[in-house]
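Consider the single chain below, provided in structure tokens and representing the form predicted alone.
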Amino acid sequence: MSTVTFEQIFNASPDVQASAPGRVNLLGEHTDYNDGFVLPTAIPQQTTVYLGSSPNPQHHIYSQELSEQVSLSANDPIPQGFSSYVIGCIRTLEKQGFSIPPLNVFVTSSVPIGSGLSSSAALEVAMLRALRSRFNLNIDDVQIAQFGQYAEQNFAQVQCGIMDQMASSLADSEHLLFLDTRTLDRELLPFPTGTKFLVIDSGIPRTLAGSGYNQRRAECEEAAKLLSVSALRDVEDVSAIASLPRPLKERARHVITENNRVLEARQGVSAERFGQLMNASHASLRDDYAVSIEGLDTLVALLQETPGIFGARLTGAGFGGACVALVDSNAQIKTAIADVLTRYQKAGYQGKILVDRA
């Protein structure tokens, strides 16, 4: 990656800049598009967007990480790629009646791409924050999340839930964000006493995450239809799914039990119990939701058996990406984590630490 500045690309200074964090989800995986409950936290890594006025009728968008520039006029079709998120945010606001003149947009980010840490939501929220600041728009943080989701669904063509954008817009890295994705009721909660979190990249690209995600979403919608509910969120007892055919029964069982794990954690539990809930979440994602793969299972197992780690699970859509672990903040586990990565490498994989709050 070549390091350049807004000034070098556009021969002018930016008018505003705004940032937004990525996120990691501790509990509540694949529940947000089922109107369920989630428990993410923001990560320290941020995406920053710089805005300035374009000297011509086109938007010009530059990504420092990709060393790539895209220029678009108002009615041009949106190409797929990073610019679809940026232009999607602009066109979403235009649909709301806001007038956005041609802009120079410079994007830089430390949020890892493709690891399940919501680099896209960080980009959307940072872009919308920058637009709000530049044009003094009367939109609040929840609307920013909603507009970001709309942009991703309708312009980047990813049928995401609301969790990622809400976490990027409203969470911080010192708390857990409990979110009811149906009502958007939310509260910031403390981490279990004496804990921090750790995120490790499995080194496995999420090659099937898109197709697998869409398939799981369709399966959940079909299960809800057969159960005569608007979403699986409305089913609290797993005995209610006995009549469902496979694999809909397994998919529904994951969503129901995962929601219950989040609700239990919300009440305030010990670090040991929170770790048990994370371990149970991974087993459910592996066995019932079928979104884990051998490499993720290997890494999670190594983490789960490490002293000083209360629990670990895959995070994000699955089929690759990252794992998150809840760590005893009083334990000296740097050496242990290095040993985990060494053993993981001996198993044929290449992992690395992405976030270390331990």
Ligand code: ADP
Second form
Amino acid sequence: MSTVTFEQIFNASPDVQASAPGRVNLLGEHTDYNDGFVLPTAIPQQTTVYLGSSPNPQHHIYSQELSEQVSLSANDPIPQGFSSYVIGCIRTLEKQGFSIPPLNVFVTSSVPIGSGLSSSAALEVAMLRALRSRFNLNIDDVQIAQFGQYAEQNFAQVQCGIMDQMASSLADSEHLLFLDTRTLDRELLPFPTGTKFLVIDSGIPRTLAGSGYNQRRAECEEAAKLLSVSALRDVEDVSAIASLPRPLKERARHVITENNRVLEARQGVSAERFGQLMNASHASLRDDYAVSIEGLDTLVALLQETPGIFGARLTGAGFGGACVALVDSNAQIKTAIADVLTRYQKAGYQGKILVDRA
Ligand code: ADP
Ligand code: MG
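Please show me the structure of the same protein in the form predicted in complex with the named molecule, now that we have looked at it in the form predicted alone.
Below: every chain and molecule of the assembly, starting with the one above.
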């Protein structure tokens, strides 16, 4: 990637800039499309969007990371690819009645792209924040998250839940964001005392993630229908699912137990207990939800047996991507983590530390 600036690409200075972070989810996986509970935090890495006026009737959108520029007039069909997230934000605001003139847009980011740390939501939230600031739009942080989700679903054609955009718009990296994805009730909570988090990329691309995700969504809808509830969030007691056929029973059991784990963690639990909840979450994602794969299980097992780590699990949709661990902030675990990565490599994989949050 060659580093360039807005000025070099557009021969002018930007009018505004705005940033938004990526996120990692500590607990509450595959619960957001079931109207359930999640517990993400923002990561230190951010996406920044710079905006200026376009000198002609087209929008011009440049990504530093992709070294790619897309130009588009107001009524052009939206091409697939990164510009759909950016144009999607503009078109979403236009649908809300705001009028947005042709723009030069420059995107740059330190959020790893496609690793499950939500570079897509960071891009949407940064873009919407930049538009809010440039045009003094009267929209709040929750609307920013909702418009970002609308843009991703309707213009980038990704059926995402609301967690990613809410985390990027409302979380910070010092706190956990407890979020009820049905009511959008939320609360910033402290991390368990004496802990920090670590995110490691499994090095395995999420090839099956799209189809697996859609299938799980459909299974959850089917299970909710059979249980006569509007979403699995409405089932609190696992004994209610006894009559469901396989694999709907297992899918529902994951969602119900995962929601209960988030609700327990929300009460404020010790680092040890939080770690146990993360380990139980991984086992549930592996055994009941069937979204883990061998490489993720290997990496998680290596992390879980490391002294100084309270718990670890896959994070994101699964089928590849990243793992998150809750770590004792006083423990010297640099060498132990290097050892985990060496042993992971011996098992045939290439892991990498993405976030080491002190
Ligand atoms: P994740 O959100 O987990 O990183 P996604 O597949 O949801 O993965 O989103 C990644 C997509 O978002 C990229 O393929 C690209 O289209 C877009 N994107 C995110 N960040 C950038 C960026 N800095 N420059 C261009 N496109 C980006
Ligand atoms: Mg995404």
